[in-house]
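Have a look below at one chain only, the form predicted on its own, in structure tokens format.
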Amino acid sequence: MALRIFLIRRLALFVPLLLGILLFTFFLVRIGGQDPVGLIAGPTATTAEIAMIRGQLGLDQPIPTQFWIYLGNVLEGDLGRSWISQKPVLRDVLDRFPITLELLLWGTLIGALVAVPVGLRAAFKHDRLFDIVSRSISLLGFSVPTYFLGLLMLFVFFYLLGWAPPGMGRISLMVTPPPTVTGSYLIDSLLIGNLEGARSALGQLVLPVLCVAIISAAPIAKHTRAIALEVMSSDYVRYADATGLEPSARIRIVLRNSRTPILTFVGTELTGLIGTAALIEYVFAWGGLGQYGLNAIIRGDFSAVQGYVLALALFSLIVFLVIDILVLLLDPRTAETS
């Protein structure tokens, strides 16, 4: 019953949040200073041709009218047509989102599997050598720009060492991509038993996933350490120390009370990385939703930008909902404060 009420409350927030995101994105792309009509028409277009294109795009209407038309189309599942790809934006988003999701999930999973134990050990070894070294490495991970990290990976592992394939997509140009089932070339190749395609897809995955893992690991390790230190300074842990509990029992208490905030932060980091991944996709020509959105922003493709932002918003809301459910299952007391 508590879970049902919790879900109803959370889902009730989706509608106003999405409406606000649609409104904000719609007006933001229109005050950005870019006019897609000029880009579509070209430098040699006449005034009549420009007016015709503006009318076809609905840009000759007042802004409030444009928004109501756009909102009605979204409710019908029509996100418009991208003038870059000449395809419906919804189709582009659905085709490219699994590509980005594969990169994000692998990178965040590997980053969390490394960073959470490191952060916990740093907290238990507070101000000792391991803690100092791990904090220094985390600071380095924070400092390196995303695009520079991707270029550095290619320079070292492809150009200098020759260990990795070139950053030219998700599979070698000499290998035929598998039929689309999940959107992941690695999984789809394994499903049909194409080992050559699976090896090629895995090789292309390594460097971009490693970049995402490094970017995600630094903040996760830092916040895991901070969360564990805060728990260790709480009254119940100090009481456990005073009663003379064994160190293993003390560690279990800290881990049990740290897991919920750590899980929440990892979910938050996952939603933040979907925007950061656009630069990694651009460097490695990954062809996912991030690269699609970045191209749309640069070239002023209104419909594609709006569809991209809406997809990010929906993804974030779903991730937060899943995290809230997991937190509720781990600690039912949170339902009383939600």
The other form holds:
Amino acid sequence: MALRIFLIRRLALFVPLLLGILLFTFFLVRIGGQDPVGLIAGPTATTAEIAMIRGQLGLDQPIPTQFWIYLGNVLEGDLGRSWISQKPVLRDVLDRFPITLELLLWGTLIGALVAVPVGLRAAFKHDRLFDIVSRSISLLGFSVPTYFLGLLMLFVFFYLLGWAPPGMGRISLMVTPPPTVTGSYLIDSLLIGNLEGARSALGQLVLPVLCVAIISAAPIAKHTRAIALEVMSSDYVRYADATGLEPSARIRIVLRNSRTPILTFVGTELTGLIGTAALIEYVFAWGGLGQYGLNAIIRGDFSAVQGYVLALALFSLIVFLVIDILVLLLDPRTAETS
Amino acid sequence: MTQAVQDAPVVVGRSVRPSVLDYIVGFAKRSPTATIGLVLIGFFALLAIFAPWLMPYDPVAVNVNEILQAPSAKHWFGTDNNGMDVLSRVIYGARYAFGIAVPAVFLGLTIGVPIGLYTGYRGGLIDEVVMRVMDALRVFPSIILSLAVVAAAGPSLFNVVVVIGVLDAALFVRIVRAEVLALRSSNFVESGVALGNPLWRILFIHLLPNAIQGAMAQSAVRGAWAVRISATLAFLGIGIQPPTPEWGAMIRVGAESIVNGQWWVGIFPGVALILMVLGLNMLGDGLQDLLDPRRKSGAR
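Given the form predicted on its own above, I would also like to look at the protein as it appears in the form predicted together with its partner chain.
Now the complete complex, all chains and molecules, led by this one.
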């Protein structure tokens, strides 16, 4: 019951938020000097040709009218055409989203599986050797630029050791990609029983996923530790200590009370990591939504940038929603207060 | 015996007054993390200040005879694909790191702190609007946001600084506002109001000194972020362009040759970037520890 009210309230909030995001990205791509018409038409275009392209794109209309038309199109599921790929933006975004999701989910999952236990242990071993070492490593993880980590990985594991394939795409050029079912080459290859394809896809996945995992682990470990420490300094844990409970019971109390804030943090991390994943995709020529978005931004592909940012915002909102529902299910106290 | 007693006060008097060195040692003991951070930042600050005297070569001098030379006694860090000396370029790059981080964080503080003070103290509609805008900004990953704005506004050093500063401001608003919320009904503020202080005096004379600490500690971390983001923009080819001796732009150039084994072009500026960002992060972490002795480190 509480869940249903909560869901209705949250979904109602989506509407103004999405409208704001559409407005924001629409004006964002138009504030500066980038003019896609010149880029599309090329250097040899005549003034008449440029005017014609401008008219085709609707860029000769006043900006409020342009926004109105854009809004109507979006509601009909038309995000415009990308002039780089020459395809509808919606198609591009839907095609590429699973590719990015594969990278993002594996990376964050592995990162969290390592970082959460490390952060918890660091909190329990507060100021002891394990804590100091793990905090130092986490600080280093905070300071390594994403793309540099990717390059370093390629240099060590591809060039020096020869263990990894070159960072060019999601599957070896020698292997025919499997027919698209989920969009993940690994899963799709396994579905049709193509072990060679699956192995190639897995090999291509390892380094980029490792990069995302490393970049995500540092903040997750740091915040898990902080959350657990905060819980340990709370009155109820002090009370548990005072009643003389055995250490295992104390650990259980701390874990139960830290799990929802940790879950919330991992969720926010997941949305923030889209930026990280885009850079990793750029370095490894991954060809997902992130690389698509970066290219669109760099080359001034208005419709594609809008579509990309809209997809990011939607993804973030959905992740926040799922996390909130999980928190609600794990911790009934939030249901009472909300 | 008497003689010894008479001599004693001189010695004691000298040792009781702490010297500058004692302060430094005391600080280093209280926060080794912040101290290591300061040493790293100090090192790069020296590189930036004395760059013209430290650089063995002109950082942008093209030398077609010495393209992609491996590190040697002549070129300690090797040369890049233009034959430019990588060591000289790494040293000069420190100037760009400071030249972006310092004004960007300063801009962030100048915009963010007054807004945080005002919205936290006054509340009401403006506070509500500002906080909703902050919430909406959270939906976008900061790298994508800064990239999109710089790409749209044009790739200049000025635009990079402004974008980073404005995004920083959003964070400082949050921190200062939270502090002010906790302070606004305290006795010293209420007596300040009762004495007839105008709003600006309440905000800047009474509240500011009590609410600024968190933002100051965080500004080192934001500086680290500024160095990282600006380098990322340059790496992507937006922002500062090669052959400018900026670390991110140098990594971009190095990326082309790293998988052919010419690692020195990209690795050295990358290591410099990591150390600089690490120094700022360590300083920020250490300062936060010092400000919050109850919960030692980690928490933000």
